[in-house]
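Here you get one chain, nothing else, as structure tokens; it is the form predicted on its own.
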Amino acid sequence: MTNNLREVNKIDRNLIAIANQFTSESKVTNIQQYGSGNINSTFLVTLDAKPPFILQKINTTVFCQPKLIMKNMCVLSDYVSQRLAQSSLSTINRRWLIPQVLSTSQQQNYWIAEDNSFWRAISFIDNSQSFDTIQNIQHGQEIGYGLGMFHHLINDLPIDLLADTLEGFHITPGYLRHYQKVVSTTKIKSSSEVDYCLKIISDRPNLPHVLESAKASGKLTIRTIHGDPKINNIMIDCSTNQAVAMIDLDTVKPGLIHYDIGDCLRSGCNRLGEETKDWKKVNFDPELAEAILQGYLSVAQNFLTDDDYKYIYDSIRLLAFELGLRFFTDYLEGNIYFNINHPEHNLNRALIQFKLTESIEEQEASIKNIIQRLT
């Protein structure tokens, strides 16, 4: 009996079962857990004569229309896989993959298994990984392309194809609006922790509305987006050290492309990374801002308009922010939707926000320099 094997026969026989469903041909020769995601459980499943997949068991707590991902993923990858395929895209000299839903032998692109659960596959993007937090300049421009190619290969996806699966996902408004129901309705334990994101909160009534008042106002336009790009959530070619394809596709939906870029440079900017214990000493990296800057606009400056450019400083502000809120939010509900470790967890990750937030504001000159300089 191979290693493979044994290592086999010690997972869960079920957990086999549900990868079977997905394969045709082949058998599974082992089945590990992949990657750090704490909404989905996600596994790596190895076969005898074909590739490796993504198994993925979706949160349906998160995703409560989980046949809607599925739905707006396929539409997805068809549209990107022909436009890869156009001549005007064909002349890129380098590997970029979206990746692929697999289907059961009955032809569905999910399985639901005998408890009820969830389940779906996806193609693994080989030789590639990902980062939480940026190695280098390269790596950061390499950010910035990963996120601006796949803004340019959506652009003119048609969202009226897509279900907006998270309503209110990254309507700051709304988060405020829950946010002050919850502070009006706990008694609040004070620390200097609590008492420095609460200013934090109190001191920006405005900034919770500035891409929706632009929007609203027809500055700013709706559009396919990722909805996560986190600096993890964008592959890196291990050869070339390219971004090769962006993951994690579930919250792609109908909004404003500020979000994605908003949340890519807050995410990407903080070289002590979204867990850092020393929130004091987070500040936002002008320099990681300029890499990241400069590749995605070497691929989306075409369809990016005066308005969008306007608006690139306020999205990175914003984004900071409005993680730190509902970070903060979560904190004081008792830590209903984020997974923690430890009571404090989401506390700190406001703190973190809420600190990445102040030296956005405290740069606001400099990155705004770093744009115009940029466009």
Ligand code: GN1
The other form holds:
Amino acid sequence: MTNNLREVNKIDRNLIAIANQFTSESKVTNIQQYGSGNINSTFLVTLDAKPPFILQKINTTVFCQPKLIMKNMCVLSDYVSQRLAQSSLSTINRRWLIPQVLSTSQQQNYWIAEDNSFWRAISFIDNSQSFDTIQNIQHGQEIGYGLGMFHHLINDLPIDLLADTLEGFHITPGYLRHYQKVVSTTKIKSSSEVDYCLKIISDRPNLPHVLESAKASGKLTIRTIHGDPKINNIMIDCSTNQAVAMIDLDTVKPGLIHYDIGDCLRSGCNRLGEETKDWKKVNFDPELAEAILQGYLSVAQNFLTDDDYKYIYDSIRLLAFELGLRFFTDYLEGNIYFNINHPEHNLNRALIQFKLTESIEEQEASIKNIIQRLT
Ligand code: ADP
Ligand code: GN1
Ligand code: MG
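Here we have the form predicted on its own; I need the corresponding form predicted together with this ligand.
Entire complex below, previous chain first.
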């Protein structure tokens, strides 16, 4: 047996032992790596006598208080399950699920393995799939509907029931300060790509502050948000092609719904996706923006204020820029935050988001027109 094979077998045995913490009576028949995410490690666990479940190793470099995530997830799933049970919710005329947290035999909602890694198990959203790139206009509408439904269901969830699981998340001026510190202490190897990123950031000194200033002046208020509604975190039912669940609930916490709206649109309106090799061809598709916003507003219109509408365009532009800034900083810092497949991965990801930012800016008037038409 080669060393590599021995290593794989050891990992498998460890994984089975961890999965067994969350099963009783059933036998684990298979464990496979599952889905694509930039932060956690995700596995699908198949059992002989019960439905499969999702097993995840939480990235504790990113989430240094993982127990808080689990507490939040329990509060959230109890709250949403209750709301879903209230038949008076006229907007729910479809299958809609929220992942349930599974417990260990000691009734804990996590398991800490021998190497100190932090694991959790959640129910599997069956007969569904998520996509890394947008499929068509209907998919866009469903992505919007999914986020709208999620906001609708958590709209009255008191924010003080939720802990802040990731301090500074989506506070763009904070990312900018960190970037400036990294730039001032790092020897940067110049290239046309790196120079492009540096210039995109230095040319936009006011942009990072747009949502935080609106928050400080009381125009936008803090509510419960998802935090990470990119398209592969919205599950689509395989039979109906309708949105059926929002997953990746680690960043459900107090924030601005504009972080969610902006993130959902920057993710859904980039047809080439956020991993394309062709970053120069990336653009923002206004037709998809219309579809996503239509889907979103069909459920969420009631709780948006006039000021909320006024900041939708800014939020789309900002969230694309912010993600570019986060990827670029991580590249300069030696890739300590996002999972990567090769050393230039975060640089390529940054180029994609910055190109998207430029495309959003070039189409400012038509994007604002769409928003106005839907209001
Ligand atoms: P990350 O934080 O790394 O992005 P996610 O929680 O988004 O991890 O999970 C990664 C992928 O695994 C998702 O994009 C999705 O395809 C799949 N997945 C995660 N949770 C579930 C679930 N409860 N049911 C079905 N698929 C899931
Ligand atoms: C990360 O976990 P994942 O892959 O769904 C990141 C998001 C980024 C996204 C970009 C906690 O999301 O903020 O927008 O990558 N999540 C965290 O793909 O930082
Ligand atoms: Mg995810």
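As the structure is a prediction and not an experimental result, all values here were calculated from the model. Between two forms, the rigid core is defined as the largest C-alpha subset superposing within 1.5 Å. Positions refer to the first chain, counted from 1.
The rigid-core alignment places the CA of P51 less than 2 Å apart between the two forms.
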